[in-house]
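Heads up, the chain below is alone and in the form predicted on its own; it's given as structure tokens.
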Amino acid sequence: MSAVIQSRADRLTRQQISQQVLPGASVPWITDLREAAFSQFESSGFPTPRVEDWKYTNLKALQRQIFRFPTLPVIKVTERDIGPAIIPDLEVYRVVFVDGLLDERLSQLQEIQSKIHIASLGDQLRTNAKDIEPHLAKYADSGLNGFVSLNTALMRDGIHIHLPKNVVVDKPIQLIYITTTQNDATWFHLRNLIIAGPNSQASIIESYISLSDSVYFNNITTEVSLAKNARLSHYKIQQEATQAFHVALLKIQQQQSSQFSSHSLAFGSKYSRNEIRSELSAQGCECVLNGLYHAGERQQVDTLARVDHLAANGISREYYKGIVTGKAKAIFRGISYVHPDAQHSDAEQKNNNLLLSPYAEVDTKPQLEIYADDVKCSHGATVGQLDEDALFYLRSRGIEKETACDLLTYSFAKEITDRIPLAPFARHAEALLKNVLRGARNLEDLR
């Protein structure tokens, strides 16, 4: 029988959490570190505005829901069901996790073992702690926030990918996590690491469904490690049920001359928060960090993105863009922040929103501190609507309102999906934005 508790820190007992069977609970240092995790998010709790990187987040709808801890998948998922996050013209390794658990049957783990190691993480915490003890939980603080503090206490499963010395992936791993919870609001505690050795080069895709529009909490903790000279592209797709909450943390720490460029697509859930921290710790890092967000309704979706600069020579770029209509209300946050070590660093980050709706709201704060004296940056932020006189235009020529509208928004958000150097994601996210905007079927029709 699962435990229900309230995601507020004063009901979540210390008695409810021993009721779990938790991989790695024979282990002492997984053991430790649980516990180390739940004593900070008992002192912690959940972020609360007067923390600055919390500043305009509400987080009074999952503060007030009860969640029940997660019990074995009691619905049989079928290849039709991840229909919707496969990508057309797309090859793929595959990886699904359903209701926070591997599925080995829809995946293709002995494909991919063939190539590099990568595993459950919930197994490795089972059988084979030690490959992960020097990385897991060493980049991503527990202290950092309560998510990630209760997301160490409790996680359970999630992937575990190690890149070789030179190996170059010839084809995506896409990691799909698939909600099938019809009822009881349930929490998951997903945890991933990513460790590439030098030289080595992969893409991951992370796509994120539900099979009904319930409630539900998906609190993911990645962390990545690139070693010298090593590459890896991040796409992630978030489309879930429009009940649902969706907090991220992709933490990543960047040797000397690696890339790690990231591009992001948020279209679902009532809350959603997608947090990138990279720090750049060694000379000639590049860390490239594209986003999309739509919000429609009375959604709320949150981002931060971080580029911490602690060598020379160091590269940051930062582009998010904005839709949001209906009472929605869109948070971003950039930080570029160049540390005294960090000359000749190179930092831009631009936040531009687009407001459909007198009643839609956003908050928007780019922000650089740089300690180092020679240095190139820049930053900005646009809140606006559509243009009068281009809506003018295209009405002039006999264009339908919707359909002129439709056709401004697309253009605005189309300079972030040219960005995506996949084609067929890029594709895909151009194809996902037509399904958001009300005006799809005629903007098909004016291809």
Contents of the next structure:
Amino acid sequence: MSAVIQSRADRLTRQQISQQVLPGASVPWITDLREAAFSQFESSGFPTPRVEDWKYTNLKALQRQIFRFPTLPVIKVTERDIGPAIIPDLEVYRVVFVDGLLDERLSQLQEIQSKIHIASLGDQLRTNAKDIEPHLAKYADSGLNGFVSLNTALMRDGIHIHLPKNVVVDKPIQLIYITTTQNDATWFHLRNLIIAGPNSQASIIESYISLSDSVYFNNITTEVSLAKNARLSHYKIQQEATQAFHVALLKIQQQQSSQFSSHSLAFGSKYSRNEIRSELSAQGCECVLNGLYHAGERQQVDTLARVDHLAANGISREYYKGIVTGKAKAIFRGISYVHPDAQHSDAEQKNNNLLLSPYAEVDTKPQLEIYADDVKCSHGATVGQLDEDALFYLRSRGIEKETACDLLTYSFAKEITDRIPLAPFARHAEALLKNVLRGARNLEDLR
Amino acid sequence: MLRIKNLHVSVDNKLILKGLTLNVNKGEVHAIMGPNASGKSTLAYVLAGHEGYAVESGEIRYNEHNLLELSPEARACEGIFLAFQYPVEIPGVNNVYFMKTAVNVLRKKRGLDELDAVDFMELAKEKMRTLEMSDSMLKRAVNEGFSGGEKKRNEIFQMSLLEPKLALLDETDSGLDIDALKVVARGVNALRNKERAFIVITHYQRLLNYIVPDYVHVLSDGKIVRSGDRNLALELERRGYAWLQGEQAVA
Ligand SMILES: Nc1ncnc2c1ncn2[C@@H]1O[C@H](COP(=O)(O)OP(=O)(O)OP(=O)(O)O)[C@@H](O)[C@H]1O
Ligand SMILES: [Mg+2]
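Form predicted in complex with its partner chain, following the form predicted on its own:
Up next: the whole complex, starting with the chain shown before.
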């Protein structure tokens, strides 16, 4: 086993990396890929505010942090530990990652392996890399930003799913990522690769939870490819620990008439970034991105949602709502990019934010870029406070101020949870939100 | 039960109520009439505790309380109810959930057991029947997309559930058709008893044919300029308000 190696995030060296045992080390194309990606990281570093997509983001705390490379988990995670990720009344195929590595013991891989190809990405790189060579790093450009470069250079594990043609997976596949590290700040470069064959259908849930109250950093890159007529619903609940950093890129490439939807909830982390980029590469694709974020205290929550309409007759929706309180900061950037060949595109973008404290901040920038002439596009963003008249109306019926505020905040968010088609997930989301609101309020009271 | 003395109230630094005095006893029905912008809704809001209305001077006693010290929700718990002139739409908040919460807050305050969902629905449906409202309104968000008349009826529905001690009806009759007016008046009359007082703000004497007041007051330019019995309302119907404003100028 290699010695424990630590590095300041922005001063990682090639030498430190060479001491890591990473899967696929004997496969030339993988080592080449890692090498090239690390060179990209060396020249670009982490994104700065000069880069438009990171303009309002403050990454100083992350860059200054010294991170340790993961060792094997010390704590033996039990069924009880993953309880917070369990969604009531929902049957799933469960896959659990503990500190960045797939845990066979807690996972139910065999149950679905008869229907689809599903494996740890680490195993795949070690034993059967050639099957993923046409896909890995083909959808998410490792030069996109420093996080993706670093992820490509250092990826160790994650999930690889390949849905064969025409297969419909009967239950959602839930990926639970649990972090247990205690003292030292550790970073994890998780990589997921999901390939959906023609006419296939599946739902995938990503849940991020933690037993840790120390600093750690989950750097996640997920690549998704949807073949003709494939349908994928992607759900995500981010409930990382309060000291955690969470940076995730979800890159989707859609082929003809495929449908992708994302329903994401960002509640945890000190700093989180949820970046989704979808390319509608062929005719008639549909992409719905629906999300809710809440930030309190000094949390920073950052969302970027971009859909590129590259071919005709595509439909895209971006619906994001945020609740920001304490001294928190929320950043939203939405981009609907309609390329010259994408006639009859239909793109809609909405971002609404609720500011519950005078010290909280929201930077929202919805954007349309349209280079085709026959399209239907709209966008809008708001930052507002609770409606005073509604608040008074509720209070005049005897409902206490705090309850009335929660009720209005909750109803603000409900538009997002109402759009979630998987009912148990929607109910779970609502219950989590209630807890988050209650927790945030109690903290406010203490100040 | 309610003693308002020399009340001065301003909104956005503009003085609206300019020395209003009014006493209301248990069991009484007071009608307040008066020209637009004279301050009728302002009075109703101040009584309900709206924080946008600043009390510059004067006092309001309600039973043993200094009313001005109570939050809006505390006033509701003490039995004050305002039927809004413009009921607020609250998208995303379900009518049943809202009223069940409100009813249970008050029941708790009054030392009664909270109602469960089944008992509440039974009670709600019974009240809706008397107000000839359709059950479907319960399932909708509070006032969202309700017609003007439906909103007013919903206010009276809430009142009948909350059983206040002092009900303030701010132009509940405006926007109601003739049949609805009768239904709403019936709802109000059903609640009239020796303990409960009403302040009914209206522009139309017609409502007072159905809800017969004990007193009629004219509010003009922030003051009560004339009080009388129900015949005053009839006189106002004939002559308008101009003669009173003239009289005040002379006085
Ligand atoms: N929030 C506010 N901001 C500014 N001015 C206000 C506000 N609320 C009331 N006013 C003003 O106070 C005055 C009295 O208003 P109020 O609503 O009490 O009148 P009213 O007698 O109820 O009239 P109406 O018969 O038209 O309902 C009006 O000039 C109104 O514009
Ligand atoms: Mg009025």
